[in-house]
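Shown here is one chain on its own, the form predicted alone, set out as structure tokens.
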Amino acid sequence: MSEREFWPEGVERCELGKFLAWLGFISIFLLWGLYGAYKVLGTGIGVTALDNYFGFGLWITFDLAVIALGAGAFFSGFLRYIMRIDELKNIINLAVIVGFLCYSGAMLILVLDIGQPLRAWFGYWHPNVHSMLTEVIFCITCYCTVLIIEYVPLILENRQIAKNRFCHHLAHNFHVYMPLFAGIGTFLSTFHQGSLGGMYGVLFGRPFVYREGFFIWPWTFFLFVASAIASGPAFTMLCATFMEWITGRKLVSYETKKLMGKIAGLLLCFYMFFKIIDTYAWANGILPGMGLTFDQMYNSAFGYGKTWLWLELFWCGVIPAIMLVTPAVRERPALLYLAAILDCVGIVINRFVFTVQALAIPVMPFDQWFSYFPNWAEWSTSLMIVAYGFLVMSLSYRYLPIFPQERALNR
């Protein structure tokens, strides 16, 4: 039996030698990251640039960023299976895989970040019911399980696996109940995305991220949810485009991409409206109430100047929001992709300033500003997760029927 018989029916893939060379290139980063993980797990997180001042750094920034960008899975699933937007059927499989990679990668990073992974089960068995992170622990674990359940039918639809009668019927039954899993995933992901933001909002001792309450949550709870659903569809669309560039094949119609761009644009407008109000209320209400000023929250000499604020709100917020809701812009691929990239970069900046800048700002009269620079151990393990994503996505593209339109688009 030749390898070609494992490919999706009616499509072409590169020759095996090229594919193995590509996997070899990916393996370089995997091996480097595994060495970094070995050093971290073997000697402790003291091998990293993290310390008692910066308990959060590159890993948590990376974690929160990929979790937000992976929101394309739960929100696309919600739109496809709950709201019945049938046009998304052409990209929903990719959204599921991207979400699975983002969430599983985030959990792998957490194994390193918690310092004592053998005690990771403490969070489940001895939960702190007063901490928002407890809700995050349970929801992210359950949602990762949902994504695995959504990914399994794609594996079972491999040409050779599907010849097995049991696997064929199992995959069919999974698809029948997919709206149920989409609804559960939407519920779980919404609450853990929000609680990640709420965690920062309740930190009264960190004025940069502290926010007042809306009902029982600080309003950062809702801002994190809004930012995630605003960036998730854009990131999924960019992943499809990047795969087209790598493979040289059309995988998703441009009409589907324009729809994803429109959805992301409308959601980004919604998010930016409230984010700007939030920034104004924080600068003119919360900070003065604490006896602080807006300027005290920024220090260019340490790399935490107001440039980050303008990048997040204007260049990577307002500008891409306007671009994505403008039909003429969406008709031009280069502008559509640029706007989507800016959208995703803006969310990553948001997670960075909430995670790192919040810890760099002095909170006591005798404190001073501190700078944080991740070292090789943090970079290698983070790139390992990226390489892991490339590996799984490469194997999925080669052997699984991810793109329903590929056959028709490449005739």
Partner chain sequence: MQQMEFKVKWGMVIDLDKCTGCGACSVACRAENNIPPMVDASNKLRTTDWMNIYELNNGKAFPHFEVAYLPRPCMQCGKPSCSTVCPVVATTKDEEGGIVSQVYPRCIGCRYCMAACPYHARYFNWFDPVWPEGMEKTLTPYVSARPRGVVEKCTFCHHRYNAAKEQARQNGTDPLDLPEDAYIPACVEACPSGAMVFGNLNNPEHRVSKLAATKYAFRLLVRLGTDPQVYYYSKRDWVRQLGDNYLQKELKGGEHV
Given for the second form:
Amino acid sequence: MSEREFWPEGVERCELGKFLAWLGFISIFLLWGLYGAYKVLGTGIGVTALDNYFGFGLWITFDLAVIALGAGAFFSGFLRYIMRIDELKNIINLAVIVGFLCYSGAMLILVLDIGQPLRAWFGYWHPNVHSMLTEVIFCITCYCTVLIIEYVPLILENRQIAKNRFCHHLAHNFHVYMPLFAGIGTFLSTFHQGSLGGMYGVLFGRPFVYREGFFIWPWTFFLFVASAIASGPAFTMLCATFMEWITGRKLVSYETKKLMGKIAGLLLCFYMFFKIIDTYAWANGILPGMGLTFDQMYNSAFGYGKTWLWLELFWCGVIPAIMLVTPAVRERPALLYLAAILDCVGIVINRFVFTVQALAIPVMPFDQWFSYFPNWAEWSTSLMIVAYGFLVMSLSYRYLPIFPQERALNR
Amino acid sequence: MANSKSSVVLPFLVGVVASLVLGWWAFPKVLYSQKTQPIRFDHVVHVEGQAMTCDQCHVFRENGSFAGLPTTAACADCHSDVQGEDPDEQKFVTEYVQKGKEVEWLVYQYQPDNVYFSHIAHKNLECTSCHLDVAKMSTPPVYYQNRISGYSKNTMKMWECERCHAQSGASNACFVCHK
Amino acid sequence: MGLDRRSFVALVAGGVVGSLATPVVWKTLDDISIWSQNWPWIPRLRYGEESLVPSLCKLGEGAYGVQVKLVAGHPVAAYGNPEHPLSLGGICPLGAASVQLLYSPARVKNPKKRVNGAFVDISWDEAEALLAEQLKAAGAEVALVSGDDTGTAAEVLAGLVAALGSQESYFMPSEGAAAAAAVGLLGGDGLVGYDVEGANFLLLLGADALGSSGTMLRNAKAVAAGREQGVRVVAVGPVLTATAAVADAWVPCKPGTEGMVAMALASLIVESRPDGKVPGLADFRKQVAAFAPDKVAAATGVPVETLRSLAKELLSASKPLVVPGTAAGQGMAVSDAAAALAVNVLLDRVNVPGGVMLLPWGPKVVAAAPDQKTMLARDVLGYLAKVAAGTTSAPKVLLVHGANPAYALPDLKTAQAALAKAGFVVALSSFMDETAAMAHLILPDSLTYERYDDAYTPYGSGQANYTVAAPILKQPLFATKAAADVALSVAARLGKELGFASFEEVLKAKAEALGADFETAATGSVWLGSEFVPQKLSLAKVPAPGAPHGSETTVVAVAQPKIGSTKIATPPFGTNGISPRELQGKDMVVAMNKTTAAKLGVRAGDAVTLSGAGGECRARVRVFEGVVDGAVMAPMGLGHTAWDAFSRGKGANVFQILSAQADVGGASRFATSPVGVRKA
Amino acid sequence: MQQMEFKVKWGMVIDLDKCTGCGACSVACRAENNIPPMVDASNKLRTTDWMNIYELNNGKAFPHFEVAYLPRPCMQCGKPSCSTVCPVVATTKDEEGGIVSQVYPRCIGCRYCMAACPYHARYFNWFDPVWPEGMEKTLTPYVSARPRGVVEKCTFCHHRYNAAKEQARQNGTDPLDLPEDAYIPACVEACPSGAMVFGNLNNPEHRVSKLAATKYAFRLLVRLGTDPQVYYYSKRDWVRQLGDNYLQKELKGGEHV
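Which structure goes with the form predicted together with its partner chain, now that we have seen the form predicted alone?
Next comes the full complex, this chain leading.
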């Protein structure tokens, strides 16, 4: 049996040698990351650049960012299966895989990030119901399971596996119940995206992230949900485009991409509207209440200047929001992709400042600013997760029929 | 179809039963190692033979802390020389008393360093509500040690402490028992 | 019966389902997490009966009582001793780390001799035989440097040296020696103390009395208690010391001008007290005439109004007390101490409650030994300088006891050269310090907790006192031996009997000489003396304080027990206490104010080279406004080259740039020194 | 979450006009609580100092410059920002006395509590603890040695509270009505400057409650709502002002602290 027979029906893939070379390239990063992980798990988190001021750093930023960007999975699923936007069937499989990679990757990073991974199950056995993190642990693990359930039928649809009747039926049955899983996923995902925001919003000892009393306590909950669904679809669409660029094949119709862009744009407008109000209310309400000023929250000498704010809210917020809701912009691929990239970058910056800048700001008046820059142990392991994503995605692309339009578009 | 069903159900049930047997019977045997005390201390000889009371050896100190097991020096108050015929007593005197060494007794209720237990706060309870009733034993029971955690099999688990505290209205705050 | 694939899958599935109903998964999961809570490579705790045993802490300057907590007979922590008059329950950072210091990686664990440049372990018998042989060969050309100026061990060692025919026994420099010399200049005699508890206005002329100098624990306790009764504290000095930080006022003065401030105050006091009946007042009037406030103001940087108000406060306070000193806790000029004493005399504050107390010298029990007064008056710096210069012959055997002269002396290169010239250097040191590292023979001293030790009236005590510490451990942890016992044993080998078989016997004799009961003293009860030596002090010969250094910039050395002392380097438990204000990375941090930094053309964070008369060292600049113009504040205790990883290679040793400036009575001042600063 | 009320509330008052910043409290704490020594402690963001000492200054130029030293134990907040966020109930404020607990065998090392605490009172074990050879024999029996990967913090020497209660039981007195000074943490005991006072804030007879009630007492960052059980004391206005954040206009009134 030739390797070709494992490919989805009617599509072309590159030579096996080339593919293996590509996997070899990816493996360099995987191996480097595994070495980093070995050092972290074997000797302690001290090998990273994290410290007692920056207990959260690149890893948590990475986790929050990929979880936000992976929101394309649940939100596309929600629109496709619950809201019945049929057009999205062309990209829903990709969205599911991206989501799965983002969530499973985040969980792998968390294994490294917590000091005692052998006790990780305490989150279930000894939960503190008042902690937002408990909610996050519950929802992320449950949602990751849902994503696995959503991913499994895709695997079963492999041409050779599907020949097995049981697998074929199983895949079919999964598909039948997909709206149910999409519903559960939407529920779980909304909650934990919110809880992630809530995790910060409740930190009343951290004036940069603490939010209360505006709409409802803590309103970062909703801002995180909104920002995730505003960037997730854009990221999924970018993934498709990136894969097209690498493989040289058309995978998703531009119409679908435009639709994803439009969805992202509308949600980004919604998010930016509230985020700007939030920022204003924070600067003029919460901060003065704590005896602090807006200016005290920024310090460019340590790398936490207002540039980040401008980048996040204006250049990667307002600008892409306007671009994405403008039909003329969406018609031009370069502008659509640019806007989508800006959208994603803005959300990543948001997660970064919430995680790192929040901790860099001295709260006690006699305390001082400190800088944090991740070291090799954090970069290598984070890149390992990216490489893991590339690996799974490469295999999925080569062997699974994830793009229903591929045959037609490349005819 | 019937044939295919039986070829699934029967092996499945066999699997279930086999794992139940292995899990409940074999697993504990593998999990615990067995140890015996370095000296076969005979409580009966002391309690019945010499009419000693528990608190003659297991004393509270002046600051309210509990001495637990007596030191070699305390035992040597009586056993400075061999008193009887028991080979373990002889061993104790020659190996420990004369060399000034402490016996590494195996404590059935061994709790790790992160647990704080105040005996004086529990002094109204019977010793045997937590400890094995060794006072009636001539030979100390076998000590089962968990190969993974290193604990004694008899070590009280946290939920047991918590249950009693809850029932008696004592605080279950973490720092009541942890350090 | 064949097992097809399907049945096998079913069997496995059944096994998995069944096992979920057994403890296998759950118990293993639980046990693994319990394992992670008690990892075998994490040390276990030791339990047992607890007790508190009194002892002494002599790791810093001075000495005070501590209590050591024993668990099952093993020491685990040291606390202050509330019963001890110099602790009153307080403890210094070195004392708090003293139990762990028993296991310091820097400890010398057995005698060592140098063979071809490297140390070789030898037995005690061999070591003592070697020392005896060397001493025999040296004849009278033997010298001793000791850092133990309160203990009788130094007396035993000095007795050995004297028995061999040498008078070259010295203490390391101290404030106590300078203060005693000042008393001598005014015609008095005795150990100097301050009744801090009784004073209600404390003028600290340079002394970091609550931070590093004298009986600092007891001073701090006294001041804290006095605060509520309205006691005022004013700290005069070039830098904002720990004491100045909590004083009611800090009066900055140029480095080394505290004596001139005292003279200016004296001139104001003399003016307002024309009827004073102090002996020698007429001569003193002439002397202070040169120190009129307006003249002094420019030289010291202290405004005339401040001088006047200080004088007024001294005059109006019912129990004022002037305490001289330096931020370095040593290197005080005798003339400065004399000027401060003169103010106390003018105010009639000698041997009165709340005043300067002149206390009896400790009794001598080793007949051959020089007495305490003689020892304290000898100038080790002068001796070593002459040895280095070749004007005095180098000793053939140099005994170094409880001191680290290769690290902790000004003009360090000179001191090191003198040590290098000595024929055979014997380090009676508990640790591999810089002196031990260059010695020919190391005879490791036991630490106080492992042997007998004692302390008689450390400098600053308001009352004569004597503390005996009995060994806490039944035997030393390593093959170490009390230096005094080594001296007695070697003396016996040489046939120069010192009259005692053991150090314990010496201490018994000491206690008896004081009228103290040895048995109670050895169980922690401190003997207190109530005698004062009657004094006939005269102001006729108060010397003029030395003029400040001509240099534009002056380094001001600041001692902080948290970093270490002249005797010990930063202990393992001390590294955390060293802040970025003192050490950044591997660089010592020196502080100067904005004006000085601008003048020198340096900025915060700049690496600079400091150059003194004796050498250079590297530092980083910190801009700190608690330093007078023209002064550079430098932390002491850094820059060790021996010891262990906890202290070695961290920062620079400020003694490298401190140089001694000759002062009256052959003594020298070195707490502040001229320094050049340039960008590195 | 509801703030728990306690009959006994252990508290500390630190007189910043007395503290010389000598560091004895910090070393005593280290010895008492089995905090391992650090060979290289130059990166202060990686050191473990349950009792950390800050240097404060009035920001003025020479010669009007002043400093104050501020030892910072765990504030044992009435409304802790840390314990509420812990996902696994490893840190709680649930015991009579109001000491915020930290249970090492429960902690999973997520460090969320560290992110939550604005006082930087929490420390992470970045590596397994190492004592120089033999020094592990000086470990006290009071506090378990922590493995890598868990968070730790000051507990007001909680073991001394336990010991005081045992002593009270032995003496037949009420363990919840301890006399003043029956229980004091190691830092307070060590302090040579008499700057630290410890006792029951709810007992009006105890010195802490008297000092805490004076106009010179203040607490750190109360505006955030943490309600600390550690008070500071200074007669110097500028020192008290540094206890919390104030807007310029708030300082003009003079009634700020």
